[in-house]
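Next comes just one chain, in structure tokens: the form predicted on its own.
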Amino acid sequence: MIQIDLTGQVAVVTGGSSGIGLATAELFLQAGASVAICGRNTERLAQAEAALKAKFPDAQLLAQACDVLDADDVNGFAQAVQTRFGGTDMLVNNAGQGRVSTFANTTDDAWREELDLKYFSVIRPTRAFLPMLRDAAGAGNAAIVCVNSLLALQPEPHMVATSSARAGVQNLIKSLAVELAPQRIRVNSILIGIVESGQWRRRHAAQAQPGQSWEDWTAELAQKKNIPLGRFGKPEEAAQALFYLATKLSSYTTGSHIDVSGGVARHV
């Protein structure tokens, strides 16, 4: 149960139409904020909306299509917050996935695809709303979180670029961190592993054997990867890491980071 009240708060999640992100907005509209979500995919974005309204009819919810990396885009999505909502007192950055290569197969057009979305998805929006935490500042909250990954500190040989670029994004969280102290602006960021998602749904769709149930199946995949609670997270559990670093929870946490990951990272 949230043991805190978010009434005349504004919270932003970019990526905000399914899994972490979706589940974030539903915590942040329990608690009473205002939300503003974003998402590339139209479709899914009015679902969510949808989903989001009947579960919180009375709900200041905006919902708008916009694509991180486009800077146009996110700059409307961000004029739109401030004309409904006057404001923006905690951003939420929930963007990109990961991608499965090696060095000696990832190009140099996948390298540049795979730092533009990991690093661009957190300048933009940061950027773009920036002006508007720097006022939330002065009210006692003003805070930035990031959904990063594990890979940041515990690299897959796998997925040689995707842990390069979260390394290089933990960086400049930490950075952001100590360059906004000052301004009273807070960032975070939550170290994911494995969490269920619809790409994994997906991939169960199309990998698993014929009668083997989602738990099993995941079970199993877990077991694996030597995920120590045995399981895969849930994107509310995520969403309740979020939601800790982006609220006065956290008040005196600044350039830290969360590990949402089963237990799998290694370093102390």
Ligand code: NDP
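For clarity, a rigid core is taken as the largest C-alpha set superposing within 1.5 Å between two forms. Since the model is a prediction, treat every value here as computed from it, not as a measurement. Residue numbers count along the first chain shown, from 1. What changes on going to the form predicted together with the named molecule:
- Remark: with the core as the superposition reference, the CA shift of Gln30 between these two forms stays below 2 Å.
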Contents of the next structure:
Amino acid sequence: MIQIDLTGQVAVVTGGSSGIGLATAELFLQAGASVAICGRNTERLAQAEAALKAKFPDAQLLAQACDVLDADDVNGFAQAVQTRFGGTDMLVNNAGQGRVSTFANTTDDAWREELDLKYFSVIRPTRAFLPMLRDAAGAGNAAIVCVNSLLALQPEPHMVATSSARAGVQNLIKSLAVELAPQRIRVNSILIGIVESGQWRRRHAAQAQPGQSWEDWTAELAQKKNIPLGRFGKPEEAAQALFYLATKLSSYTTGSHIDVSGGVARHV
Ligand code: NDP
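After the form predicted on its own, can we look at the form predicted together with the named molecule?
Every chain and every other molecule in the complex is listed next, the one we just looked at coming first.
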């Protein structure tokens, strides 16, 4: 990978305490950026902070408990980043999880919850960090990158609410990119298929046959789901795409996305 020096830049990763977010925080730290991560579970957050500090003893790292669906939490997180680092150059909207449900078994409340999570996990942090991103734009790189799913373009009936919400968010990202382009803030997304991460580890624990290893379970699922590359993605593979879209490496790209689905997308 091309080396890029992010010394003096600040990256914020929501949901940075696990999976894709944690791998992304690690890449930013490796490149010399100051990094802020958040998550709801304080134990998981503390573990992630300790792991990152062990790998990068000189890391400029802020880990703060924050639910991205809580406006006060998000504003408090943004304030803490401003106080500690003096601004934000890159915001990765990553926090969230998927919902497995069909139309038949998705209640009104479940629809509302899912729409709320998918939209407001982008809207709230974007709104809270926007003033800092505007300030950063003058220095040459200000970017928002959202972790979205291929379900936005290729819905799955067994994840009906998530698919629908993901499509709406992809549409929102396009509008944001156009609205923020004159302010020199780029907005992009990645569309992921299946990436090994905390939520899949939890599904393995709940759904695998007794004694079925993680490797066997994921290989079987990859085959069942016809993933052309024959395996789940790794968090760091999603992180590398996020890193590209957050940094100057993609300075002429906005309103766009990178497919990180192992070839699952059917459209041209
Ligand atoms: P993980 O479960 O490993 O990580 C999710 C992270 O988001 C955790 O740090 C979690 O911490 C945090 N989080 C969840 N909800 C909130 C919230 N309301 N406020 C703040 N933090 C929150 O999963 P992934 O790495 O897989 O997920 C990253 C993103 O990728 C998610 O948005 C997910 O929906 C999306 N995605 C993942 C796919 C996959 O195959 N892995 C497929 C498609 C999309 P905590 O729980 O402590 O809050």
